[in-house]
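A lone chain, given as structure tokens: the form predicted alone.
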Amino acid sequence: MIGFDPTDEQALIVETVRQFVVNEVRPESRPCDEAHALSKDVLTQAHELGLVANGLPETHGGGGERSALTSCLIAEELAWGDLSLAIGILSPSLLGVPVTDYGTEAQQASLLPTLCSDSFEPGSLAIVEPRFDFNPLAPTTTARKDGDGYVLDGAKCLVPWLDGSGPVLVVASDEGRPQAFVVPRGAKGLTATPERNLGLAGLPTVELALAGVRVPEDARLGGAAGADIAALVDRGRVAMAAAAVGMARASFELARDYAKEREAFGVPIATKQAIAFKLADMAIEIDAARLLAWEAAFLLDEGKPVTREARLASDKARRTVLQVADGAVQVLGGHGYIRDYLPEMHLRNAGGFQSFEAMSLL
């Protein structure tokens, strides 16, 4: 029989994250958006909860308790608080998950302990490219074998770039096959230009230019065996689907509560058929998107092929979050358009999901 109740452990984790979000994340949501920077205190406190480190191998300082479904629940709760902070908090996964799954012993020993230390250390993954026909599995960024190393050329965008000294994983075409390379932030030929996007104003992102960036042979993730970039894309799509559900839920709740309190002609506008039907449609679509994300996460935990389910979850969540965020602005009317209320920020963030790819991993 199919069951949808979280385990006792998952329920405890969700409740812990929710309290953290209510007390720490939500109060910083608008200030981070206005300041175009994330709260370092919130990032530090989130790291202390072990939201990413708990899923990394015990041999390198992690908790060894990895579960895609549990990570899905965490991502939803964090994004329910704020999308920029959620992606920032989970950014160590961008390095930790690929290195855990595909890194050589030397790469794991070098990179994973930094993500499990006492202080917050972000990770970064450069996969999106600034072109309309971008395909994550056919990057135009190239990695050319040259002597005892590789030379990388190309451009990336929407790369999370939080303060820290950690390297960035760059996905490039190596003899026609997408592979990831560990590139130090200070590598010669690597230029990071800060982006100013419509949404995610609180999350520092950059456009990377790689002009003859030389890395040693052991910078190739997984060594000779390489890495399964398609599997990383699947994990990224499920993670972002869960985040979209969380943000959509936040928009819906704002619209619902406002509609119950706002009166027109002596009655709450929630009693008006047009508003009531719109809110009902929002709730239906959010639940549908959540179930698709859960199904894909369940299959990941079972070790089964998940490309189809990950794509379905991603596409559904992308449409849903935009629909719900736009609906929330409509329900609030003029209030939905001004910066004193959150729906305008939600709508700006929701528009980016059409371009987001693997900005978090499960």
Contents of the next structure:
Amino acid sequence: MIGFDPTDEQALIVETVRQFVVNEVRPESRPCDEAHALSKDVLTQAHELGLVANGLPETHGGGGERSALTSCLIAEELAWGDLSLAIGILSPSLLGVPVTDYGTEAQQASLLPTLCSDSFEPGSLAIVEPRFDFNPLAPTTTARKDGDGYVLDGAKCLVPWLDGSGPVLVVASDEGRPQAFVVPRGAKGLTATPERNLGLAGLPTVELALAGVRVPEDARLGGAAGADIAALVDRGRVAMAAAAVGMARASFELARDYAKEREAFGVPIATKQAIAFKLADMAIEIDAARLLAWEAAFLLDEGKPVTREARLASDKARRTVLQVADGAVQVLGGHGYIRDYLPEMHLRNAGGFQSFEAMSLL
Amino acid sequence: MPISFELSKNSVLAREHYNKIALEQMRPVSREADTREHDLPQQWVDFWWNEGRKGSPGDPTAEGDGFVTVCIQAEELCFGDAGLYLRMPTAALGGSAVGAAGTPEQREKFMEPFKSSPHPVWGAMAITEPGAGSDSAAIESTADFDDATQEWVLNGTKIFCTAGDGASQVDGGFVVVWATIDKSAGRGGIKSFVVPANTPGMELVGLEKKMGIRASDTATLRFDDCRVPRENLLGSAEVRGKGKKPSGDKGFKGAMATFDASRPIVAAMAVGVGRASLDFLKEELARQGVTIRYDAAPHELTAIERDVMEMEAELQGARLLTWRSAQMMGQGKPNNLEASMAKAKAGLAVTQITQRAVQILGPLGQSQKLLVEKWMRDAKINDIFEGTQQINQLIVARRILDYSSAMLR
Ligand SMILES: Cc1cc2nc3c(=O)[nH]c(=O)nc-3n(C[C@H](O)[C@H](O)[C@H](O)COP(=O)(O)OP(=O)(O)OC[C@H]3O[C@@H](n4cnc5c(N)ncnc54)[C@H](O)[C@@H]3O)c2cc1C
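Output block for the form predicted together with the partner chain, input the form predicted alone:
Complete assembly follows, chain above in first position.
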């Protein structure tokens, strides 16, 4: 039966996250963006809410309540607060989800408990590459079998790199197929250079150079069976769609509230159709994008193939977030261009969504 | 209802049932009905009267999501042919008005022929006038009460009345006519009246020639001292808000509320036409060996793949907004905002989708050997009637800004 209402439990989670976002995340939004660093306090407090660990397997200390749909709702709320913090808070999923879905017993036992422990431990996934023709399913970074291990070569970018001691999961072509490899941060031949980007300024990310990085055979995620990177890309797309919807909603609300306050020619600018209709269109497109994301997440939870739906949902959300963020800057006029206000940050973040591939997983 | 995108059993049955009708009964006569414009598509009308209106073989014991199913019916039948859909012998918008504003006796009386008439009958709703379309509160048709005969006397001209030919000319049907009983009261004076077919004084002046939905009869009706009994007024004759702010009136607002039920249906109709066009486009591409690669990297996509994916996402977005507004309606929740969102989105998305299909298909899109050009013509009306794009944007904007109609007009 078609339905659009979160369950009581989901509503409670959303409400909890919203309170947290209003009280803790939002006040740190601009400071993090300016400082190019995430607030450790916020990351710690978010971890205590168990937003990621709740979905990880019980056998390794998680809550065992995996739901793409619920994760979608959480991602939207967090990104409504702040995109950089949202991705930081959800970063354990970058390791937790792939290892849960494809990791060998040994990999799960060694990697998951840390993510579910009392202290926040980030995850890191290196999938994007610094080239216009980047294809997550055909990485130019390679993994070559060499003796009883693998040698990785190539370059990655937009790799979340929060303070922590855990490994980074590197996606590389292994005999022509994309596979993931667990690489310790201190591995020989691995160089991490901090990045500065248009958006996501608060989130520490790095460019990774891999020059003959040697890892043992059991570093390959899933061992001989390997991992389904395409499925992970799908999960990342749905997560990013939800995050885009959340940020777009924040942008829309700022524009709406400003338009009711700001007067020009003696009336609130919201009483002018050129502004009011822009706001109406934003609201409509945000809802359309959200429903597409929900549908894809619903299908994920049903175990149905979702490549098409995830693609359509994420493309739609990317278009929408850019349109909405740009519209919000326009509604604020010159003030929208000033860093005292948030829309310029939303617009910079929105500009990057095209390359935010698997920045979070559900 | 928890978040779910799985249709109920009855919706699935309805989809199959009406899809079959669309393909077997509508498509084969689609081009001909378009070409013959004002002629009655007899075969289709008879089919609907004898078979179609029996409804789909749903399971009455299954949990209902009635209004979503109604939208699915509209989508499937307009996937068949939107013009023929509007020509179906049903009470249509006239029936919605009687259902929403009428007393139980009025419903019983006026809807009876739609069950028991020996021949097909139609209902219609006449609001629009030469001088008033979007601004429906500015209508000038009048209704005066004749104390001597206890009748309402209607005068004025209505245009663009869908199904106005059938509803005004075939006994058993009726036209719901909006008129003012007190001009000084503004909106508060506007009431609706049931005018049975062939009531003296109601004249069918002509039928419009249109860009699309040509199988649908769009009528001009003139009312010249047209008399209907007192009990044909829907709702109360009391003039509300007289001397006060006109927005304090429930009567006009009540009449406008029927749009909350009809806009999801129009949105679903739009989605049906858009799907016809998009499905054909994808099939034609497949015949030429072009498949859409949903897993390809952005730089690898052809312009056509990119277009098709965008069209698919926008169509599905429109469909989901439509189902949401219908689902809320079915649950008795206020859906004014959501209904207008769905209508605004679907009307525009489908206008653009059908136009893009014509562009992509080039000469095939132009040719009247195929239906793609017709779907582009048919789609556009969905961005105009039942509130234009702009009127629905206005409604959405007022809701999100918490503005009255006086503050944002
Ligand atoms: C095929 C067809 C079938 C129809 N069927 C019916 C029917 O069954 N019953 C019935 O009563 N009517 C029917 N209509 C009428 C239809 O509902 C009106 O055409 C529609 O509401 C627009 O009114 P209008 O044509 O007078 O345009 P106008 O109201 O003159 O509008 C012209 C333009 O101005 C814009 N506009 C108007 N007001 C505003 C505003 N406040 N802000 C911004 N822009 C504005 C409109 O969006 C439009 O773009 C039908 C029309 C057609 C073409």
